[in-house]
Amino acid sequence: MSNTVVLITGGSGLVGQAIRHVIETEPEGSRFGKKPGETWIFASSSEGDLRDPAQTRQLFEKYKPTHVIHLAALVGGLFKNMKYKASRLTFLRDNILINDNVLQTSYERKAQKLISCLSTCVFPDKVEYPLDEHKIHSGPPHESNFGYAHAKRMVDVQNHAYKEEFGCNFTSAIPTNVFGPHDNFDLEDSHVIPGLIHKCYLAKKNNTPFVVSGTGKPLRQFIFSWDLAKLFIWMLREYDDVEPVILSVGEDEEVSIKEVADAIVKAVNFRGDYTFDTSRADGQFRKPASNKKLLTLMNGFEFTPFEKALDITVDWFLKNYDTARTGKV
């Protein structure tokens, strides 16, 4: 890959900043290190705004990316409540806007490769476990995430049809419930770890009660995210099939919310009172993926125990705190 240049579409988010910080600590020339003639282009949303075809064209014309990686999207924090149908035609819209401009985009631009990141909410709600990367299509996703999931599911709909149609190397990639450094912590719109870290810090901060909500017993894999980054990197050097793949730890590495809880307390020394409200809903109680594909493929994959990265978050978000995104004003 001499002579390349990855744009990361998103590139100031979770996700993206994973990645910088791969290529940039990882030994160079290493399969996940920077390897010589490489550059990476880490654009925000403010250098373009991606439902936009001519800035599209702008962003991909500014930087002439022979690969991409596309991790932008409109999420859920923008809109507190899903019920509305607006909140809903808007994620659906607009995702299919900045999917749809990259995808054309890359093709017009000649990327020699293009991965694009989908979610497991793409999948059935009425699914058998555990999820496999054939299962996608089987089903309508759950209500409520109506339109982003169907946005998303769209962009292996049209991988396959740029692959079949212009033999384009486009693909995607599957996440599980990722974490870490850089995370939105926001307490109204954050997911589950990033909103308990919050949380237990403003009760010891405060010396208040640090509640959890729901019973505690639902079952989660959460991936690190800068093991998720270099799976990305594997992907974009490795991986050369249309078909998506799922990016997750095993399914024997389930962690229970309770699980978090308790490791959040002890990475954030929280001493005060610390209880679960059962009165408030759990949620689904599990929904396993499997990791079968990923680990055949690069002949295994060593995660980072799940404690450890949790204090790398910790530490990072008590260190960051004034900057982090946390929905301060």
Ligand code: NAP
Second form
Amino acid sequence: MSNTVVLITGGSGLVGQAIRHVIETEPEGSRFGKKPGETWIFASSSEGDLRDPAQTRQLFEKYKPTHVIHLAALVGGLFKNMKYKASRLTFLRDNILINDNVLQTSYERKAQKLISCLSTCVFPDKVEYPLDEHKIHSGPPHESNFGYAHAKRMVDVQNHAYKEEFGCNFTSAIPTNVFGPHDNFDLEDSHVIPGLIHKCYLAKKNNTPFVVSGTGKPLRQFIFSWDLAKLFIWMLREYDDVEPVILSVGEDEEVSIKEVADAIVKAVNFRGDYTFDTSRADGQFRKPASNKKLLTLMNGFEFTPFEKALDITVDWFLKNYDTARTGKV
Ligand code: NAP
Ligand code: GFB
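What would the structure be for the form predicted together with the named molecule, given that what you showed me was the form predicted alone?
Starting with the chain above, the whole complex follows.
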């Protein structure tokens, strides 16, 4: 790709910063490293609120991207999604507006390629497992995810419409739960791994119990953000089809929330009391997704072992506690 400008919306977040890390640290010219003639732009909301069409156009006018990886979204873990339930229109509408503006502006400004980011929680709640790329629209999502899931599902619908009417090269990626450096470590609004890392750190520091929400029994697949970044770079360069690709570890690599908490206790080196608050929600019990399509297309991929990825994340959190997103004022 010569004279390529890749715009990453949501470039300041967990996944955006992981793409920056990979593109800047992999050997130049390698499969995941920077290629000659490429410019990578990592945009945050301070460069434009993508809910607003004029600000979206301004951003595209400024950088004139030839390629777009669209990550920007109103994002949160289970408890943030549930907190917004009374006003679930916010999760629905903010994400609809962001996505519609990015897709329409990519079409108007003739971007050669656009990859938008969905999530495995957009899949139906009641569906035969494992999840695969054909099942996105086969039933309602889990009720805790109403707004977020419906907004993101529409991107797949829009991608097909833009391709059919205008021939646009738009597609989408479907990651499972992500974690890594630069995550949101807020105690309440974050996803489970960053939330529990922060809670365990405070329990160790203050000599208080480490309390995990829910029963610890639900199962999840987790992908390390640096691995996910490589998969996005692969999609950008080597995948040209409107149908989405699930970006995930194998369906046999589900771990329970208790196993996650155990691994965090070890990574943080916490030796105090450790309990479960079963009055809090468990969310979806499981949502195992197949990575068969991904591995077939890529001819295999080596994922970072979970414990190693967790150690890198905890290490980053400890070194960056003062500037990380921890929710402290
Ligand atoms: P994140 O760390 O919360 O980052 C969100 C990014 O979106 C930030 O760069 C933020 O900018 C930007 N953003 C939010 N609202 C915006 C707006 N109105 N206008 C412009 N930019 C806006 O999220 P993430 O975890 O990296 O998520 C990236 C993508 O992965 C999202 O599409 C998400 O749905 C998807 N995903 C995430 C997970 C997960 O477990 N984290 C799992 C599956 C899929 P500021 O920094 O300026 O606020
Ligand atoms: O990461 P998480 O919020 O995502 O994980 P989901 C929720 C699971 O972890 C539930 C348990 O079983 C919780 O009971 N858990 C235990 C905790 N302690 C904590 C904690 O301190 N914080 C959090 N957050 N959970 C999200 C969706 O669902 O998945 C989002 O709501 C998003 O929309 C994301 O797409 C990928 O997998 O439940």
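Just so we're on the same page, rigid core means the largest C-alpha set that superposes within 1.5 Å between forms. Numbering follows the first chain given and starts at 1. Owing to the predicted nature of the structure, the values given are computational and were not obtained by experimental measurement.
Peer 1: For a quick test of reading the superposition: does Gln112 move by 2 Å or more at the CA between the two forms, rigid core aligned?
Peer 2: The answer is no; the displacement is under 2 Å.
Peer 1: Does the distance between the two CA positions of Pro218 reach 2 Å or more between the two forms, the core being superposed?
Peer 2: Result for Pro218: yes, a 2 Å-plus shift.
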